[in-house]
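This document opens with one chain alone, in structure tokens, the form predicted on its own.
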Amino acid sequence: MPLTLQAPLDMHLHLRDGDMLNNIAQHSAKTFPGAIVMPNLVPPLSSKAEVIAYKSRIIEAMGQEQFTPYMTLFFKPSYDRAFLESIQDEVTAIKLYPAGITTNSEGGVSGFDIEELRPALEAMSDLEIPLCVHGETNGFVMDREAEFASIYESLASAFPKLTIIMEHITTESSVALLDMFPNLYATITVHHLLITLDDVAGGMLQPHLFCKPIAKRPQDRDALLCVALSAHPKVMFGSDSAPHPREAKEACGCAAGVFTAPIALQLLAEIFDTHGASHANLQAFVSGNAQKIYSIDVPQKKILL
């Protein structure tokens, strides 16, 4: 059965740089005419010039494909209002990483002292620049996201007008936060709607399913499915598609990241169909909710599956 989607969006995408960017960029653009692009390059994007230059490289790598890169900046507590005002027209969001918690995040935030973060986050709030967060501590791997919940609560309470996106949530506890704070939103990946930790490490280790946050328990996956399939207005699709060279994935010390860009939209359509969810809910999950949350204009492009 043919399925048409209007302007599906990927609200969390890694395109890398150099040869990797040129090799994988068009896989996303074939089915997603727009995406939020992550800033954790080497070095991470932390200036206006770096954002503009990277955006130009992305557009060049897309060739003839219609694609809008919604750019992000790597969060630093030192950003002041003048700097944020100068860059707000070039970025759609700013991404906060806890230091060293995932790929290329060593320059992230080492502590979550609200008063230290306040100048930058209050300026972002006033300027209506959303904050995207990789929400994990450095605790036991299965507890890292749940442990971060108290930090989300502190941020949401301290900055009630700041739009905060909990990126690639994987737990039932993160889902519960959506209805507790009006300024908390979330992205959900397709792989976390499909797999649990058992798929990653229950038998033979599956390096191509290893990511951060790692897949959790069946009840966590079920909670994600519930809000995604019902198109909860505070969730949206973000693939977190994260390519690595084969030698980095199929190796001792396997790199974290699941590369789903070529098949992400097709997998989502299959999941929604299998569970009897409506076309309208799929459209909201892959586009409508994101447009409202981010207040963005999107390319008018229809995708036929």
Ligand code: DOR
Given for the second form:
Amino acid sequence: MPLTLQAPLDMHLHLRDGDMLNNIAQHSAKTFPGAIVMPNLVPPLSSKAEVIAYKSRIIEAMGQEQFTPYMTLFFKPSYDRAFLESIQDEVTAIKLYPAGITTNSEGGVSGFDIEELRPALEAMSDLEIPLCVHGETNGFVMDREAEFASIYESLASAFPKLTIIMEHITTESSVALLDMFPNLYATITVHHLLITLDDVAGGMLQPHLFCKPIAKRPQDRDALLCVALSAHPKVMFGSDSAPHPREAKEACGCAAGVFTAPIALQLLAEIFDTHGASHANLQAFVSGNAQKIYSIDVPQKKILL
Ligand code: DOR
Ligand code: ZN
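Moving on from the form predicted on its own, please list the structure of the form predicted together with this ligand.
The complete assembly is shown below, putting the previous chain first.
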């Protein structure tokens, strides 16, 4: 059955750079006329000039496809108010990575000392720049996200006016946080709505399903499905589509990332259909909620599936 969606958005996307960018960019643009683009390049995006130059490389890679890249900057505690003011018009959000937690995150935050983070986060709060967070500790792999909950709680309480996006949540306990703090929001990927750890490592190891955070238990997937299918107003779709060269995935020491861009919207539509969720909820999950959370104007484009 044909299905029309108004301006679907991917609120967490890795477009990479160079040949990889040129190879994959249009897969996203075919179904998503806009996306939040992650800054974990080598080196990570941390200056206005780098953001502007990367944005123009993205637009060039999109060719004739209509696509709005919503740019992000790689968070550093050293950012001061003057710098953040100067970059405000170029970025939609700033992404915080714990140091070394995932691909190209070595320059991220260590220790999570609220007082060390305060000047940058207070300035972001005043300037209404949302903070996107990769919420994992370096503890036991299945517990990393749950262990990060106390850091989310500290950040949400210390900066109550700062919009904080818990990126790619994978656990029942992260879902529970959404209703506890008014300024916490979340993105959810399509793969975490579909798979559990069993699909990754329960049989033959599936490197193309290996990502961070790793897929969790069935009850975690069910909690994610519950808020996505009901279009909970604080959740939005973010694919975390993260391509790597084949030799980096099919390797001893497989890179983390699931590349879903060419099929993400189609999979989502199928999931909503299978579970009998409404078209209105799918529309809210893939666009409406994000527009409200981020206060962004979106490209006027309809996608027919
Ligand atoms: O699996 C992942 N891949 N998780 C991330 O957080 C980063 C991403 C990447 O950039 O490859
Ligand atoms: Zn990501």
